[in-house]
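Form predicted alone, single chain, as C-alpha cells, below.
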Amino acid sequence: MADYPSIDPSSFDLIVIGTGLPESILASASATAGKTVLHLDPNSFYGNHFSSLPLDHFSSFLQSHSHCHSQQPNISPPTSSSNCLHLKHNNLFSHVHISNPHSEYLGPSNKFSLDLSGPKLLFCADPMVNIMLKSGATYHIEFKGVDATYVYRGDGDDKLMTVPDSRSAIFKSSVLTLKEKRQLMSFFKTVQEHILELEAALTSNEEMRRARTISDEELECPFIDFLTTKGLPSNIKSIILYAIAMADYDQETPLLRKDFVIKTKDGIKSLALHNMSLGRFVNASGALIYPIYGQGELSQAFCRCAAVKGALYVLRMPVTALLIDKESNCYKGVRLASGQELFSHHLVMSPSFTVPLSSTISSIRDVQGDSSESSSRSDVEGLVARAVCITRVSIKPDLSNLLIIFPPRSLYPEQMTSVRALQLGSGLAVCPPGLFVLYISTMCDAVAQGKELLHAAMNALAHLLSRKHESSTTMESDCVEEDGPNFLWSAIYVQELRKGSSEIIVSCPTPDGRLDYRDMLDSTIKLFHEMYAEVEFFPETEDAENAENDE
C-alpha cells in the first residue's frame, strides 16, 4: 500500500479533485478570494485531460482512461458518523488506436510534450488571456503566435488558401480576385463601423441604441444569411464561416439542430476578436498564440497562482468516497485512499469521477432545491474525435506553426463538421528538432462518423506533405496505408463531451471540441458564481495591469 502523507489542517473552505484546467481556474479564483483551499490529484502530473505528456506517457494515460480500462479505486469502510458515497472512476476516451510504425525516427520519449485535448489555441484578446492577465497567470506561461492559418480547398492546384484576415493580407493575397478583395474589404468596414458604433454607445454611459450599420433583424438572423445579403461569394463565405468565426457545423446546408446555427450576432463577436487579437502582443504577428511546452502549462500556471495565494496541493493522493451527514444528507467532506477523512465547505470534482446514482444522491438534490438541470453527475452531450500525428517534414517548408481548416465538405460531400489540424515544431519545446506534431480534432455524432473524418483529413495531409517534398526520404512521400497517413507515430481517439454541473458538489466540463478556451471559461466562471454568488471573479490589480504592460 502506497505511504500517503498526512494532511493538516483537515477543514477547508473548498476541496478541489483534479488538476484539470476549469479545477486549476476555479482554486486559484477561490484562494484569490481568500477561501481556504485543497487542491488534490491522484496523478503525479498536473492537468489531468488538459495535459501535456511525454510520448511514452501520453499513450498510457489514453489506454488506461479508455472505456476498455476500467479502474476502481480502493474503498475503504464507512464511519458512524457518515453516510459514504464511493467514487466511481469516469473513463472518458474510446476506439483508442496507436500506430508507431518507425519509432527509430522519433528519439527520447521526455523530448515530446503532446496535448492530450489538441487542437487548442487562445485568441491574443480572448477572456482567457485577460483572465490570465488578471489572475497573474501570465508571469507562469510564455506564448508564441501561429505563423499562419489556412483554408483547405478540395479541388485545384494549390489546396491551401491563405486565410487574408487583415487589410494588408487582403492586399496580398494572390488568390483572391481584385473583385472579391474589394468585396471582402466592403464587409469587414461594415463589421467594423458596427463594433464602433457600439462601442461609442457604451463608453457614453447610455442605453445602447440601435446599431446604424446592422440592424436587430440582421443580427438576430443566421450569419450565413447576412454573408449572402452582402453579395460575398462562396469562397469568402467558407474563410469567414469556419476560418475567423471557427463554425464548428456546415451553415450552409439545413440542419436538425437550431443551436448548431450561428446567428449574426454572434459571428460579429468572433470578428471583433479576431479583428482585436492582430498585433496585441509584439512575438505575434497574426491573431492566435500557443503556450510554450503545450497547453498543459495553463493547468500549471493557475495552479501555481493558486499556491501563492495559500491554496495547498497534493498530487499522488486518490480520493476514494465522498462523506455525506446522516442527518441532513449534505456534502461534509471527502476520504482519501489513505483512510484520512477530510471536510468542506464546497467540492470541485474533475469529470475524470462520478458518484454513482442513489437515494442519497437524491436527497442530496432535494435538500439543495436542485433541479432535474443540475446533478452531480455530468451528461454526455457528443463527442469529439482526435488525432496526433509525427512527422519528419513541415506542411508548409518555411513555417513551423500553423493552423489549417478543413470546411465541411471540403474533404467529401458528407461532411458536416468542420476539421482543424494545427501543426507545431520544436520553437514551442513539443517536439525534438526535425519533428512536428500534428493536432487533428472534429465534432461528430457517432465514433465510425468521427474516424472516418480523421482518416479524410490525414490522408489529406499526408498528400500535402508528399506533394511538397518530393526530394525528401521515400518515407514522407509513400504515406498512405487503409488506416490513414504512415506517420512516424500518430494516435487516433474519441472523447466523450460532458458538461459541468453544480450544487454543494461541483463537476467540471470534460476539454470540448472547440479550437479556443471561450466556450470552457464561460462554463468555469458560472460554475465559481453558483459557488459564491457574491465574490469578484479575479477582480483587477495594479499587478494585472503591470503584467499587460510586460507582454
Contents of the next structure:
Amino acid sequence: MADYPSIDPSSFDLIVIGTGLPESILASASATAGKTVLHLDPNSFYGNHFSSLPLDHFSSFLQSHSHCHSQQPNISPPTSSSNCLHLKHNNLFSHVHISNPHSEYLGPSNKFSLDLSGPKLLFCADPMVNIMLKSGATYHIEFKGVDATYVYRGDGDDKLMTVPDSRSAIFKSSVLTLKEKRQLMSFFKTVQEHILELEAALTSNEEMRRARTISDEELECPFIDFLTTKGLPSNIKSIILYAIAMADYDQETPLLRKDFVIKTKDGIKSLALHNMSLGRFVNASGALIYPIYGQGELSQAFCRCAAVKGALYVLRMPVTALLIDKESNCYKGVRLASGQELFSHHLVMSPSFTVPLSSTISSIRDVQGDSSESSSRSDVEGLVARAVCITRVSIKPDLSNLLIIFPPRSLYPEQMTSVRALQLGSGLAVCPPGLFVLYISTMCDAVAQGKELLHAAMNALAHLLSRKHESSTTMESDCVEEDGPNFLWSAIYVQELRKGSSEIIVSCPTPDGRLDYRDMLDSTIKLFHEMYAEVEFFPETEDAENAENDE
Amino acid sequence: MALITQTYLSLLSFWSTLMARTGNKNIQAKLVLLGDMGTGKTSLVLRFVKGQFYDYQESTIGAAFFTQILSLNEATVKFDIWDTAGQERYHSLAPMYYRGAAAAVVVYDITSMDSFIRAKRWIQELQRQGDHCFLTILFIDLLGNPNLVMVLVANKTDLETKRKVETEEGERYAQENGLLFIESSAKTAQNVNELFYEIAKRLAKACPMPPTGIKLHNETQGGRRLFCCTG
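One more: the block was the form predicted alone; return the form predicted together with its partner chain.
What follows is the whole complex; the chain from before opens it.
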C-alpha cells in the first residue's frame, strides 16, 4: 500500500474528486468565491479525461479506463456515526484499438502530449475564453491559432476546400463562382444587420425592434430552412452549417431528431461567435485557437487558479467511500484510501465514479420535483468515437495546424454526422518536430457506426497524405501499407457521454463530442449555481493580472 | 482596435531598435520556486520584489506570480516569478508549473535537515520534468546554450544558532549537480538581490527564447467589424 499523507485540516466547504476540466473550473470558481476547497485526484497527473498525456501513458490510460478492465471496490468497515457508500469506478472508454505499425519513427514517448478527448478547440470569443480571462487562467497558458479550416468534398479534384469565413476569404476563394460570392456576402450582411439590431435592442429598445431583418418566427425555424429561403446553394449551406456553425448532425435529413435541429437563432449565434472571434487577438489569424502543450493545460490552469485562491491539492489520493450521516441520511464526507475521513458541505465528483444509489439516501438539498432526473442520472447520453493518429507528413505541406470538416454524406451516403479532424504540429509542443498528430471524432449511436465513420475519415486522410507523398517522394514505399498506410501510430476508441447532475452530490459531465467547450461550460455553470445559488460565478474583478504587482 | 494594435506594434519595434542601438538585450524569463513548505520561498520573492518581510508570512495564498525587472549592463531581464501556490504541500505541482522555465530556485531551510533532503528530491524532480517539458530546453539546446539555470538556496541564515545543515554540505551537493549555491536570509535581506542578479547575469548569457504563443488579454475586444477581412 502506498504511503498516503495525512491531510490537514479535515473539514471543508467543498471536496472535489477528480481534476477533469469541469471539476477544476468548479474548484476554481468556489475557491474564488471564498469557499474552502479540497481537490483530490487518484491519478498522479491533472486532468483525468481532459488531460494530455505522453504516448505510453495515453495508451495505458485508455486501456485501464475501458470496459474490459474492472476494478474491485475496496471494502472498508462502517464507522459508528455514519454509513459508507462505496464508490464504483466508471469506465468511459470501450472498444479501444491501438495500432503501432511504425513505432520506430516515433521517438521518446514523453515528447508527445496527446489529448484524451480531442479534437477540441476554443473560439477566440468563446465564453470559455472569457471565463479564463476572468479567473486568471490565461496567465498560465499560451495559445496558437489554427491556420486554416477546410471542408472535405468527396467529389471533385481538390478534395479540401478552404472555408470562406471572412470577407477576404470569400474574395480570394477560387472555388466559389462570382454569383456564389455575391450570395454569401449578402447573407453575411443580413446576419450582420440582425446582430447589430440585437445589440441596439439591448441598449435602446423599442424603435429598433420594429424593423427587424429577421422575424421572430424565422428565428425559431430550422436554420437550414432559413439558409434555403436566402437562396444559398447547397455547397454554401453545407459550409455554413458544418464548418462555421459546427453542426454535429445532418440538418438536411427529415429523420433528424428534434433536439438536434439547429434553430435559426442558434445558427446565427454561432455565426456571430465565429465572427467575433476573427481578429479578437493579435496574431491569431483565424477564429480558433489551441493551447500549447495540449488541452490538458486548461484543467491545470484552473487548478492553479484555485490553489492561488487557497484550495488544497492532493494528487495520488483515491477516495474509497462516501460517508452518509446515519441520522439525517445526508452526505457528510469522504473516506480516503489512507483510511482518513474528511468532511465537507458539498461534494463534486468526476464522471469516473458513480455512487451506487440507495433508496434510503435523501438528497442534501430539496430536489424540487425533478425526481424524473434521478432515474436517468447515470444513464449514457450517447457515444462519441475518437481517433488519434500520428503522421510524418502534413495534410497541407505549408501549414501544420488545421481543421478538416467531413460534413454529413461527404464520406458515404449514410453518413449522418459530421466528422472533424484536427491536425496539430510540433509548434504546439504536442509531438516531436517532423511529426503531426491528428485527432478525429464523431458522434454516433452505435459503436460499429462510429468506428465505420472514423475508418472512412482516416482512409480519406490517408489518401490525401499519400498524394502528398507522391509529390515529395522522400518516403520509402514500404510505409504505404494496408492498415493505416500513412499512420505511424493510431488509437481508435469509443467514449460514453454523460451529462452532469446534482442529486445527492454534484457529478460532472464527461468530455462531450462538440468541437468547443461551450456546452461543457454551460453545464458546469449550472452545477455551480445548484451548489451556490446566491454566489456569482467568477465575478468581475478589476484587473486580477496586476493586482499582486502594483499596489 | 486596429489602431491600438498598430501603435502597440510600432512601440514594440521602437523598443527593439532602441535595444539594438544600445547593444542591450531584452529578456523575459520565467523563474520557478521549489522547495518544501515553510522554507521561505515566498518571503525571498517578496523581499526581492517589494523589499518587504513578514515574520509570520502565511502559506502562499493569493498570488499566482510576481514580476520584477532587473537592468544589467548587458541586458534587461524581466522576471516572471511563479510561486507554488501551495501545490507543493502534497507534492501536487502540475507540469505546467515547470514548462518553459528559464530558471529554477530550489530553497531549503538551514535549520531543517528534512527540508535539505527534500530539496535534493525537488532537484531530481526538476531534472525529470526538464526532460518532459522539452520545448524551451530543446530550443536552448539548438542554440548551443546552457539549459535551465538552477540555484540551490540555503535560506534563513539569520537563524545561525539553530543551523542543522552546514554550508559545506549544501555547497558540495550544488557543485556535484551543476547548480549555483547561495546562502540567504529573506529576513535580513542578505544575498537576496545578489541571488536574482546572479540569475539575471546567467540568463543574459544564455539568452532564453521568447515565448512564441498567443497570450490572451482582456483589452483586445475586436470582432466588432463584422465579417470583415482580418488580413
